[in-house]
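One chain is shown next in structure tokens, namely the form predicted alone.
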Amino acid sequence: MKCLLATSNPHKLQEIQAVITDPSLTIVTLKDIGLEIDEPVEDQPTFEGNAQLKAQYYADASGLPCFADDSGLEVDALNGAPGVFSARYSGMTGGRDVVDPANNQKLLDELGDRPVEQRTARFVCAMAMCNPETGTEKGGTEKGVRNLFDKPIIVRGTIEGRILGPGDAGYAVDNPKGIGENGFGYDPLFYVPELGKTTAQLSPEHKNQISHRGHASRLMWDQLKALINR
């Protein structure tokens, strides 16, 4: 079974491929099938809504079953912000080397000197898989795949933690670097108390085991296996 993964983020591709390794599912990317189209406007108020929007958009454009995710950070003290705006929280544009530090700095600025007990947060990943609604099979859809499921599959994975704060090693309100060299985005600021580490300090293998995206990927694969084997 061939499925399209709708992302241009190589980190997401690596994390998902590390979880979904079954040879019965071949994951291809937009680049693999030569699909060059404008990205859809992610204007939904929830992670689930944006994930489904993207999955349907690229499924229709490619003719392949497609899964996509929308993920981000929810901070309790900020009423769930940055939420669906996580990737563009600061308003900065450019590469990750520009956007990630700006987003992290805004997060630290918004939290200020709140104590660690008021810095609880979670990473969320909503993942959706949709069949193409159009009749054109640009991506070479396999016979029968469209009938595998008749409505979008949507799952949610989370990981609980908190944002680095006063008293934590590596914390400084005016320095968004955080702790750890692995990961991306908010990983250097996201501390998992039971591990005593940020998610940027984890090995890729360990992170895939516990991350929100790893959790969502496993839930998605469980759903797909049940459909394939029925």
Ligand code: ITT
The other form holds:
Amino acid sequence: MKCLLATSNPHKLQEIQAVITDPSLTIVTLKDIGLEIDEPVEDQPTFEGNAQLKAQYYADASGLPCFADDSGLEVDALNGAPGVFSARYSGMTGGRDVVDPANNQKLLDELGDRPVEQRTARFVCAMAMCNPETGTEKGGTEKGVRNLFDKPIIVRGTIEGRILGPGDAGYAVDNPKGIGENGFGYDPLFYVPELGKTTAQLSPEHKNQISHRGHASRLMWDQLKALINR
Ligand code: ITT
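Could you drop in the structure for the form predicted together with ligand ITT? We only have the form predicted alone so far.
Entire complex below, previous chain first.
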């Protein structure tokens, strides 16, 4: 089975491709198929809604079954913010090298000097897989693929942790770099107490074993495998 993995985030691409490696599924990327279209507007109130919106948009544009994730950070003391606005929390635009530190600084500003026990948070990843809409011109997928599933498949993975805070190594209220060099986004500020590390201090393999995206990718693959082997 061939399907499109739709993301413009190279870190996500690597993380998902490292988990879903079965030869019965050929994953192609937007770059592989030369699909250069505007990104959809992610205007849904839930991660699941945005994941489905993205997957359906690119499935329709490509004619391939497509999966996409919408993910982000929920901080309890901020009533779940930044949530679905995680990618654009600070309002800064540009490359990830400027947007990520700006988002991280905004998060530290919002949390202020709250003690670590009030900084609990989780990463959430909703992943959706959609077929091209039936009955449209674009719906011509490869033989045998279309009928594997009728409705979108939607799964969710999470990882619990907290945001670095007073007393933690690498923490200062004006230091958006946090601690650790791996990963992306909020990883340098996302501390997993059981490991005594941020997710930016984990190897890619270790992050995939425990992360929201790793969990969601495995759940998605379990469902697809069951359909392929039906
Ligand atoms: P696509 O929409 O093209 O897939 P994106 O980066 O814009 O890429 P989202 O809309 O799903 O993706 O936004 C996710 C944001 O949430 C991301 O930019 C980070 O700020 C944050 N995030 C999600 N997963 C993360 C992770 O594993 N580590 C750190 N931050 C993460």
